[in-house]
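Single chain ahead, written as structure tokens, the form predicted alone.
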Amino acid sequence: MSLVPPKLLQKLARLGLSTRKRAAGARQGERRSIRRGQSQEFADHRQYVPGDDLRFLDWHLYGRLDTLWIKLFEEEEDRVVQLLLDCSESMEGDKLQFARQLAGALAFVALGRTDRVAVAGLSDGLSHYAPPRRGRASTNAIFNTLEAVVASSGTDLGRALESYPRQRGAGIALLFSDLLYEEPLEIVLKRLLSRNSEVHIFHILSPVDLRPDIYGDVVLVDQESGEEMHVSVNERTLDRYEATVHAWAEETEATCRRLGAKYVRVPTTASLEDVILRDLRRLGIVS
């Protein structure tokens, strides 16, 4: 069974990942760069210096100013779309599966526009990594890599990012995570932004994250640390918990906006098609 339904892939075929800024890529492609190159899109002039290519002299400007000027053009380059999946143990189950599918769908979109796509699984270190691939022919390889990302170990995204190879040029970093870790999100975001990437955070939440299906006297066990806590749960406790989770999610969204990252809250019960074709379109992440 395909990671992403074939019928959805057909609907995604003409979409592209949007970007808010120009960036210098590493290889030639479709996207407009801040570098000056030799495409057909005129950008500016600069004065001629010995050694410049004479084919780009502007003879009309020479006739008016009696000085030599070189025509500059926009260089079209690609970018790296980085799929960063939190694969700590708290993601095990429906959250990681939804993250794989959403990442796969966005990878398919990116591969159709000459972008290169890299995959990394992040837990308390770099647990999975596949270097950038390019072109729709790489779809199956990307999907296989995503399916190989399994939940294991604890969470230390800061340490994992230190092991994650820096990509040449700039691009888009897509982080898929439940954000359940002790390190402040602000530190993780600043590390990603320092790599000259546009950052999108996909906050993956399951129904039990929002309101656990438990009642009475129970023992809660931290899935990653094994720490136990004895609690008595009733409707009032669940209401307070749910309100706390929503407040935390709103604070997280505010932090992302303040630092210049886009935030998308994604419940695992959502339709993958609706998330991409409705929500991400509305937010301007795909177009």
Given for the second form:
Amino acid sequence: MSLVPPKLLQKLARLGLSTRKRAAGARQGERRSIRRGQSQEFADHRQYVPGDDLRFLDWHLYGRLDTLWIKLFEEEEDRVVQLLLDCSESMEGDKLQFARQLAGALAFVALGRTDRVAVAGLSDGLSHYAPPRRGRASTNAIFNTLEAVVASSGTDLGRALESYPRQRGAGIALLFSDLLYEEPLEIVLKRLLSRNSEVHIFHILSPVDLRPDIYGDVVLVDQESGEEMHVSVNERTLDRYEATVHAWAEETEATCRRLGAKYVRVPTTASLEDVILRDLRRLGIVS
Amino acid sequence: MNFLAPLGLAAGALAIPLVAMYFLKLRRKKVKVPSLLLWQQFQKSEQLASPFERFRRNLMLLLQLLALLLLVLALSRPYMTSDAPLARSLVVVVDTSASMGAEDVSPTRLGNAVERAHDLVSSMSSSDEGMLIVAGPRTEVTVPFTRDKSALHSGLDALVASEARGALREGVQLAVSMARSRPGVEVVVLSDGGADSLADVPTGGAEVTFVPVGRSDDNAAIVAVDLRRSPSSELERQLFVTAQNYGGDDQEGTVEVYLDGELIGLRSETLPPDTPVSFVFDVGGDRSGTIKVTLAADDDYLEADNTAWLALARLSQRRITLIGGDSLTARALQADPRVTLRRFAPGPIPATILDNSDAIVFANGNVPDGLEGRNVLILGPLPGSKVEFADEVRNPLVLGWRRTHPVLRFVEWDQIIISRSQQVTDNRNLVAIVDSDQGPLVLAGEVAGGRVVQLAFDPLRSDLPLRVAWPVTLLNAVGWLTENSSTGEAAQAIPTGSPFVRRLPDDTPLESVRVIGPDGNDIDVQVSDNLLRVRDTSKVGVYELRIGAVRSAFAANLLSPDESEIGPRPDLVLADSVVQASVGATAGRRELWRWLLALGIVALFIEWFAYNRRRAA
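Given the form predicted alone above, I would also like to look at the protein as it appears in the form predicted together with the partner chain.
First the chain shown before, then all remaining chains and molecules of the complex.
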């Protein structure tokens, strides 16, 4: 059974991942590079210097101005779309599954162009990694890799990213995480931004995170650390807790915006189709 | 706060297992959450917002501990000392004697006592019972033992201060006697101390509390009023008024005398503390009416003793019948021009003679029966005398006599030699007014509405007839005997509270007798054996007496130094205890266990409610 429903894949076939920034890629591709290249699209002129390829001399300008100018063209290169899945134990369950599906769908979108797609599972280290692949033919391999990502141990994204292989050329990092770790988000973001031209944060939140279905005197056990906390919960407590979660999420979004990363809050109860076709299009992440 | 059952506090140890069970019970359900990060963040903000959140979480335990605390306290029966005592059977004795009308406390001493008594009654629990005894001129149980507080309050509200000498002794006796028939009787005496000594009244196991009222002894009073013939003229009379200052400082006293509203005399004198001061006013012998004597002084808290009344009649004849006797006795009696003397030999006396006599003097022969209600002077231990005699004794030596008794006025008895007298074995309600080492020599008193003077010796066996004392004694005796008779002494006055008795003409119907009190209201009278008795004479003033068409009057005056000396007593001395005055209020206990129990149940109910609410949610 496919990670992403086939019907949804059909709808996604015409989409592509948008980029706002130019960056130098590693191979020829469809995305504009910051480098000048040999595409059909004129970019600029510069004065001839000895050694330049005479094929690019602008003879019309020479006729009018009697000066030698070289025509420059846009370079189109590929990007590495890095699917970074938080696979700490806090993601276990619906969050990790939703993250797999969302990552799979976006991988399918990216593979439809000339972009390469790499997959990594991050916990307290680099637990899974699949090097960049290109072309729709790699879809199944990517899906299989995503399905192989399982939750394990705690969260140390900083350490995990250190282990993550540096990719050649510019990349788009898509981080799928519940962001429930103690390390400041800013450090993680800066680390990602230093390697990539664009970073998108997909904040996966399950109902258990937003408003857990608990009541009375209970002991909360941290899935990752096993740490315990005694709480007495009632409706009012839950209301105040929910408000705290929302405040935290908004603060996280503000941090992302400040550092130039895109933030998407994704509740696991939402429809995958709606998230991609409605929310991500609205945000300009897919087009 | 003290505890009646302090051992009950030991039940507080139940808190230990309660807390232990609470924490054992706290094996809470474990719930896995993705991360505690947000919960820790939430908890931190919650604690900042409400430091009492921890306590709120433990609401159930706190409520259980509170309920336990309240129930344990209830079990230990705490009590608080209150202004009112706790009594299972409360007997409230309220003194309504004249001195309780003093206004040294607001509104009066009686008013103050009634207020406190209301507090006592209000403090009674529903299971307590109370009784109200009024110790006025007469002792009355106005409200018998009842649990109905409103009846006791009504009884207290109906109390008014009398203007008569009180009978606190009888009131306390009656109250403590209640302890014999029921346990746990507490007697509360609200009084300024009263005039009587209670030293021989046993408490009988009752717990007696004395609540004193009053604070000052400042009072000036008329303590004696007397109307006598003027020494200078038989037809003139003199009014003797004695005033006394019971306060601590000299004060100016003004005595005014009115005859039917007309001022006939006015004197002002300085009244030194505790020294009687006499005032003498001339009153004409041919005048009749109502004499009103008033005393005005600055520091005077009691009003009832500032006025005295006398019902003044014209000097009239005294009809004296002498049975036997010698000419010396007859002459002595005739020395008073008002005396009409008739002499009879010893023997049966016709009833008509008796009916027309104001007094009968027996000098010889037998004293016949059937003289009840009549005024009799018996000159010696004659057969049929009013007392019982035993053996004859020789040379009795006079030891003392009552100088204040009207019969002995102006007479010195210590020089009189008596060779024979007879021992008295039974006084029969007569009081010895002259005493010797061998027993009473002269006795006087009232028997069945009539006055009696009885000599225990034959005057002829003494040197009394040779002395001036003899005619004086005879006239004094006749004067005293006829004082209350319809045609006797001019001025009639009795002490307030004491019954007024008068012999009525034979077959006088009760309907024709009417007595109107000083306040203008009719007073109940009793008539039996041709004797009229007026019991309710507790008000100072003139009482009008209407018998058919005949109108006369008598006055009632307080004239009681005991009541006029209004200084409050610090304690009551009973036979087996000294009841100290409780300062300000009586110390009592008010148990709190009912309230605590109720609060404990409320706390349990709230705990139950909270538990169910939590479970339902």
